[in-house]
Amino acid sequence: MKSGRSGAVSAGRHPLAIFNNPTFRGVFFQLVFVAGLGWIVWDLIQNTAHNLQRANIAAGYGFLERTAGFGIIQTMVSYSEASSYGRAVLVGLLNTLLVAGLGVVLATILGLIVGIARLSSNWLVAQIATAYVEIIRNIPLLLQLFFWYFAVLRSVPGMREKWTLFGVFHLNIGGLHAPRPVFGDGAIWILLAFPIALGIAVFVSHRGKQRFERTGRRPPLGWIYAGLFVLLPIAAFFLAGRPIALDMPQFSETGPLLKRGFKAGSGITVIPEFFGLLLALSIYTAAYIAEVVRGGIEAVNHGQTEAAYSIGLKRGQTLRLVVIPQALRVIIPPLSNQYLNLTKNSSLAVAVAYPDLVSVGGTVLNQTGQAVEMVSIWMLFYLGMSILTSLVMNYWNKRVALVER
């Protein structure tokens, strides 16, 4: 008895005995980790500030108001060499959004077609789709970008010649030349026709769903949507007095050699750098999306297909009304990753001098030396795009999720 009480007293007095408490150990080591991480971050900040001071570079984003002094070959907003660095960064940001947005749309359409084609009962179609996926997926994206830009788009006619398609579109080494729409008074009504058509489509879809639940008959929503989004803008175009005209690209084949070619300012020109990057991103990502689509379709129980056939649905109706809606629950999560990859891969535009955010930002960085600020802008942009894409896709995923009653 004596020895036991003596032992408890000696253990309570030991200075390291408190480490036997798991709660204390957990809190202690977390505090040590936070303190260590904070010390590293503070040391990095101190070193960065010291190096900037030695290089005589002022920290902060005030440099964005200074004159850029360099040109950009593609701009979606007004820009000149007298514009500010901030304006140049905005131009690069919009160019990135343009190529990434169009790339997502094209890759989704192509990937859906190829993914369904891989499951086709037609042997030739299935083999062609398989060859596309295996070839494209196993070649690095950068090499494909070089192929489209240097081997394909750089082998077209020179600036004094052209290839013509349907007498409307023209292609030469300067890019794709197409008619440019010129908006006059009343064009706003045509633009307003699209949100109006969208509102009517949502209303029709809601009523169509109620009718289907009540009667079991599904209205021809596809034809209704097509009519709304095509006929309504056309009707607005004529009612507003045809306020949109086309500025055709003008090509001179005669006269002095230096004056031959497309007249500057006529029509609209899609530069080959944009075209090559868009082709490479879309075709490369579509190969992965095709596999995602194929996996999603194969995840649907074959009994669902047989049940659809047994009630008289045709092959196309079965795919559109039964298989694809169920496959979306499997397709959407990995599809989100492909959209994120496409957006981030657009930074390879630097390889072909397409003026995206990274390319323009690199020029700004070289001229100003504001490395920390420019890298932070790049990181914030791509992080914001990733979060926004994830939020939209997660919302869509919840919309198609199976609801148990």
Partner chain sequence: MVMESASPAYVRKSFIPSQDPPVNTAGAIGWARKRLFSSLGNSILTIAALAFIVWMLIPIIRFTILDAVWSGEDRAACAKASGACWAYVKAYLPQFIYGRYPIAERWRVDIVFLLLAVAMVPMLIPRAPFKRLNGLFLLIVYPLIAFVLLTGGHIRFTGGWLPASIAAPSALRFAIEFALIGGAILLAIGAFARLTGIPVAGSGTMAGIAIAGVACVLLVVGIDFGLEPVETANWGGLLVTLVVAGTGMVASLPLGVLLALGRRSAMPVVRVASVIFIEVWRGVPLITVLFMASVMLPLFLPDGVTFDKLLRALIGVALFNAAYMAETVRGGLQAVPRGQYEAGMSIGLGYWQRMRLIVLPQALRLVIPGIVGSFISLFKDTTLVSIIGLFDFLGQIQTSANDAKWASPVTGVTGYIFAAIVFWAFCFSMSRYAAYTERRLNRSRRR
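All values reported here derive from a predicted model rather than from experimental measurement. Residue numbers count along the first chain shown, from 1. For clarity, a rigid core is taken as the largest C-alpha set superposing within 1.5 Å between two forms. Compared with the form predicted in complex with the partner chain:
Taking the rigid core as fixed, one finds a CA shift for Arg154 smaller than 2 Å between the two forms.
For Glu81, the Cα coordinates differ by under 2 angstroms between the two forms after the core has been superposed. Here Asn366 does not count as shifted, since its C-alpha moves by less than 2 Å between the two forms after the core is aligned.
One more: the block was the form predicted on its own; return the form predicted in complex with the partner chain.
Only one chain is given; partner chains and other molecules are left out.
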């Protein structure tokens, strides 16, 4: 009776006492939040639609079919000024993937070397590696890119001269000129040699594992793999009647001044923009990867190394069989972050006019005014890349992760 009355009184005095209910409060605040957010988004869409209409720009991706009308200095698929905007964006996308892919490989190799060098027992080597990391990490990437591109790659000889490396590579301000392989009939056999080698390698590794478990002896798998992947294609090359020819870059030193220099279309030319970007990206990211590697190796308990030595493993074996597999667990997640950073940083290409996705997209944006669509393409690509990378790296991570109960 009493409790009922007090309840009635409190309800009468506070008609909205329901606000003291956390569940209700949560729902209420979320509704307010959604309403506020929705109002802002709606307002933005209204403004954008209005502004686009005023500028006479049709929304939608139809513009991708229109003729681009601008040239691109490096294309991996056929492209001309008569191609469409969509084709131009595709060219940019492939260029981004190329520079990012090569950058990841180079940065990983360099980073691994520097990271291990930082832990070297040789004081001098460790100091050099430390200096590398501390200098490179604390200087903006854009500045390093400018340095490589505008200061270093611009100081090479002009169009009418060249520096020659190893007799086959030539460097001048037009870029790096190298022989271009020309594939003849039967070149397909060389290509086919790789999957065959892979198949044999899988079989050998399976048998090797069995043998290791039976006898405790480890077959020299590394050598076998190397032999397979090098010797098989070489054998195929000769068996198919040497179907690959090399198209050498042709350089004329004499004759009229304007005719001197490399003949267009001879050999392969790597543009300096690509070179500069690749150098800057890999050197910069390698400093971060070095730190990741060092952190990972230092995270492995020293007792593991001692235990490995005590059962008679050699230094190299200890590193390869005991330390690195354990360090990988610590290394992989931050390493995948660095790969992503490198991919995203490749967008600095726009500063040296290397035609990557952002650079080409910027040109398209300026010509068409389709800002919303172009930005959405950028975002979709980079977000997709980051999701893809994290999926792959998570899979790899799961494979090496410590198996616990």
